[in-house]
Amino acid sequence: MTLSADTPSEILSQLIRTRRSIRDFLPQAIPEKLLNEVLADANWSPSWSNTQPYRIAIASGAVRAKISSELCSLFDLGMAAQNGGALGKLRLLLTRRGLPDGDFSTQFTYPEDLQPKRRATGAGLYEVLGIGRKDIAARDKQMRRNFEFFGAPTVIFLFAHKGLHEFSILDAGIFLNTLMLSAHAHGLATCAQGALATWASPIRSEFKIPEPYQLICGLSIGYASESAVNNFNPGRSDANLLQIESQK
């Protein structure tokens, strides 16, 4: 990425406004030195009393491939159960193979006031991908791409310390945003994925995660391909900047 800005504020604004969630990566590996530079930037994220209540696990190569394979298998089992009607769901409950085992549930109903933005973003993304509203098979296939890390050579799993409750989640989010902006500044692309917290067992089997830490999300990172999906920009609403009215 070439920056056209000059001043620090202009550079930061350009980085913030041009970062995108990338959903198709090149298989090109990230140089270790480059990844370490990005992580060093993220390490300076602010946190509650400087407790830094988060940890990361980085998977590349064979470990990444193994985790992806296991996650895809679990996803396939879950989809088979969902599409198999009552019998399929009963089989899932009896075998428990494919049931989500994450530390947080990723399956919930969105609040009604947030649904319009969610639906608009989903509709725009599927339009770029050429996936029809009723094409369930294509939608499932695209969802499965989450667990293939969209082809990224590296995935970073983010864990938050449960001892600080919601505040460790807040700090982890700040860390994640700092990491994504630094990656963008260094010519790398990212996609933060809540779906990667659906199943924690494949990740925990590969890494020694300290007991107080809970898997909150994953981050695919690498080099963006030329796919049209990477140009998708859902925009932002100025309504988010409106201040809550005073009661007085």
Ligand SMILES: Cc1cc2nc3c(=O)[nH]c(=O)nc-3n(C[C@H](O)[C@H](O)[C@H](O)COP(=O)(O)O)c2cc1C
Contents of the next structure:
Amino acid sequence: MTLSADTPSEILSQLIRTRRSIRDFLPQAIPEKLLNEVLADANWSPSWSNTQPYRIAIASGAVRAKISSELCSLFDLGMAAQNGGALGKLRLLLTRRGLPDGDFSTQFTYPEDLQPKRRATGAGLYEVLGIGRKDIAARDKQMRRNFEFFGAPTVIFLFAHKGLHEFSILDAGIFLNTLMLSAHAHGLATCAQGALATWASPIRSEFKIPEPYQLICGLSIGYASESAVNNFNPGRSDANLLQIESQK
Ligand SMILES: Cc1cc2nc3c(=O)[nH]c(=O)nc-3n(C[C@H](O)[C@H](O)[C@H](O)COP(=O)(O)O)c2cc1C
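Please give the corresponding structure for the form predicted together with the named molecule, as opposed to the form predicted alone shown earlier.
Expanding to the full complex; the earlier chain stays at the top.
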């Protein structure tokens, strides 16, 4: 990444605006020192009463491969049940394998007012990928890529302390953004993935997660490939900046 900026505000502004979610990575490993520098930056994130109510678990190499394989199996089982009609769903309920076991539900009905943005983002992404609106098999395959961490060599799982309720989740989000921006500044690419909170058991089997911590998100991290999908930029709505009207 080349920046054409001199002042801190210009540099920061360019970093914020040029960071993108990357959905195809090179297999190239991240040097440990580099990752540690990024994590040390993220550790300076502000939080409620400076409680820093989040923890991370980092998987690469064999552990990453094991978690990915397990998550893909669970995804496949869930999909088979979904596409298998009533019998498929019954099997899922009876065996329970494939049923989401995350700490938070990642499957919910989107509020009507947020649907247009969600649909536009999905449609834009599938267009870049050349996936047709009705090509369910290709869409499922792309969804499955989440659980392959889009080929990234490393995945970071983020946990929030349940004792601070929504506020630790807010703090974890701030931490996540600092991490993504620092990664970008260090030449690393990332994709935050709520999808990785769908099943917690494969991650809990590999890491001793302290009891009050709940899996809120995953983050694939590594080096971006040249794939066209990485050029996808969903933009932002200026309407977000409109102030809520005064009562008067
Ligand atoms: C909390 C969070 C969860 C996300 N979950 C996913 C995900 O599961 N899969 C995915 O491909 N992208 C995911 N994204 C990426 C968003 O789709 C992306 O940030 C958004 O479309 C804006 O694009 P940009 O990050 O390239 O600016 C997530 C982003 C955030 C912040």
